[in-house]
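As a starting point, one isolated chain is supplied in structure tokens, in the form predicted alone.
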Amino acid sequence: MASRGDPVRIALIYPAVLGTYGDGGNALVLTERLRWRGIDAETVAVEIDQPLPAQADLYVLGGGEDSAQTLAVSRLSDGALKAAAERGAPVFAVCAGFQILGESFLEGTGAVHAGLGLIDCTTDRLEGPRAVGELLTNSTIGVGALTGYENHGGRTNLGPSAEPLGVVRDGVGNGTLGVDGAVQGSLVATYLHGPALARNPTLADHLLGMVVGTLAPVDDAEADELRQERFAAVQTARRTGRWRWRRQWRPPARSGPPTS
């Protein structure tokens, strides 16, 4: 854990390749939720021409297009990044970053890439249409229902190694299982968009929690407003069955409302 004398340091990984969809508000997220409880904290943003720092508190990627992935992985194949992770520092990953942490994915060309192997999963396609739209899962870290959406045609096998961060209620996720993302060590990942962070706070949390230890509660009114109106928004989506081409990827239907 973090020193509470020395600012919190949050690495943004390459935000100019790696910052698709507002990705890189997450880093903002984590920055001021620590600020408003009164620890100090700065995000680093790490430009694709430099290092990584070896001594963040907690690193961030966002999604990004094939080519992107393409360049980060060649940048973040020097091993500072799973030097990182090793020593237990949490790593954040949304779309492609999470795509790339993992031990191949595909190419624009439809070649096998190699990944980070930092996850225990590959990344194919998806057999069916690209996943677009509202996606909401049941956590299996104990942080509640996470809302957000996914925009990707890629479809993730999580191996033995690796535990699914979400069960799937609406929406694509992993394309597989009925799952989303994946939880290995102090790596999450996921194919929430939002940014994830804003949308999910105890999901947030549940990361700086990794680095600072328990944290005092925070006013989040503003935050569930915005996750309730999501919900509604899922629950109409259902009745006008805008998502029936999705269910077969998903798991079996539950009744009432998604839970908080």
Given for the second form:
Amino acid sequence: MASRGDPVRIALIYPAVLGTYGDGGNALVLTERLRWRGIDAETVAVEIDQPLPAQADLYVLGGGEDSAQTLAVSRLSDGALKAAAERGAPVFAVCAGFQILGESFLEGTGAVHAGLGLIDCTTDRLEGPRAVGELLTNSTIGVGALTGYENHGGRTNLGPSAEPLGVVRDGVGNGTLGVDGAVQGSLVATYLHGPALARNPTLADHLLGMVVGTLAPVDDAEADELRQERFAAVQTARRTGRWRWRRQWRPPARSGPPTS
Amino acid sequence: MTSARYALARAAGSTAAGLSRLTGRGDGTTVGGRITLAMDPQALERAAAGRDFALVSGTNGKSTTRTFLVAALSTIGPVVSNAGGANLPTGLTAALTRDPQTQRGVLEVDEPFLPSVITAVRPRVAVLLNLSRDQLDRYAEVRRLAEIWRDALQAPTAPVAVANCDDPLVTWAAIDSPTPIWVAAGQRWHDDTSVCPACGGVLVRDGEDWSSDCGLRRPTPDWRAEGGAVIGPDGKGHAVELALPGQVNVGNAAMAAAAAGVWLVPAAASLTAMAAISSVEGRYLRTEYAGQPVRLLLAKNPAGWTEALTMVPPEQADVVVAVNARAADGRDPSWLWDVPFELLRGRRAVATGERSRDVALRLRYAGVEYTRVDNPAAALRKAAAGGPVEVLANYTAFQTYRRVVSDG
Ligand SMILES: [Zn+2]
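Having gone through the form predicted alone, I am curious about the other one (the form predicted in complex with its partner chain); can you provide its structure?
Below: every chain and molecule of the assembly, starting with the one above.
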């Protein structure tokens, strides 16, 4: 894409209410990865009492608690995020942020709450306890294995307009059909914390590529080392069954090592 | 349940505690308490009966505030307490059965257990410090904790709540209790409290004041921690010169002074007793390693880490960042990204602990120069080669460093 005068603007949506699991780190990762390449970039933190900037280049939403989720969706119903998605701006959403982009989700009380309707999915409750632990998937968008940590009680059913982001190798993910997350147009969503973009730099660069085009390679030694460690941890846990008691649902077994 | 059964349970508990100490598996407190409680579920209630207690709970500062309050109350007589961080009902039972005589006690209580311990112990005072995220893979929602506290504090027989009114969650938990005492103890960590705990609406902040449309707002404090002083309900300020670092500990001292005030201990006497405390179970401990001064700082969650990073002295000292992710730490170290490690820019850091790779990745994005060393002793030696060292560690990593420095 053409060179640009203004810095790339990463809008971090409501970090104080949708930032419960370090997901604000996703915005830091996106911004720094552009700067490492000499591309001017800035994170714009949008608090709950501020309007969403209409012209940000990329929007990031994180996880949050039930009450925060309901509050966030009421503020985001003003149409600004919908307009951004319709003009093709990438939106990356994690966990509770993922759920509110769907057609509906459950409040803490169990009541069904309307979502923003930007992703064709609905979220209800997993049967049994929360899904807590390492989550490992193979991405469906060509960015390799995705690693992170999940911590949610929601079960998300994708409709026909949404594709999964990953096929679950270990963990729960959406809790249906052995997949995690969703991809629909320029929206990408997942249950991975870690933060997801710190632990999966190829996914970060995929999102950035949608904004600035082809990116020069960067040194990801730290992330590579951490990824190898987490892959090995999942293998060990699977072998010993040490974490199995924490799962009420397991994906169908698949064989072979992670694809990257 | 007969008292003979209680006596038997108590005896069995102390035998197990002795065995556990002998086999080197800790100080035995929890094992002993567990056996006593298993044999007699009312053991805690029986052990506490007829005594006079303050409970201390909250995400951060429990041990320090307990230690402060023990010092303050010791000015008027002996005090039994649960030293050593054994703050589950098992640990409390063990501490009280070990000392059946002392009339007055200060017990720190793990947050989710506060209601059941209030029921069992019937304390005179409950000191409520703060509520923020800690180990979310075990306790799903902070607000839920505030809710169960609130239920426990509304009964007419509820203890006097000495509550931090700078924390909206704590305030909501205590505001309908019979006779709350409000302490402006400070809250630097606002991220868990932008949503009103009462109505789910936006919480508006204006300076130290905060309020919500539903009517919940910061009560007028009876006690205040302000700069280096604690101001009592009579408006009198007392300069505090604590041996422990950080503004957060002035806040803890204000909480403890307010609680001791319920026993009519004068603020000046309380604060003098607290000033002498220089370390709490190894926390803030100043020692030496490889010929260099070393200080150990414990931080268990984003709020605690943010405080600890502000306690690192301005003069050049290398910093060891040690992070594990065992069950006691919380299995998910994602919180590293909620902590402003950017504050360490310009210093050299050493990343270590079982999750040193997560630390290294975080430091890379924070722009902090670092080396990663797996072995904790080697990591400390590496840092000490450059001069004085500050060790910042989370819960189990901190226990490791207490051993490392005591082994020299
Ligand atoms: Zn309210």
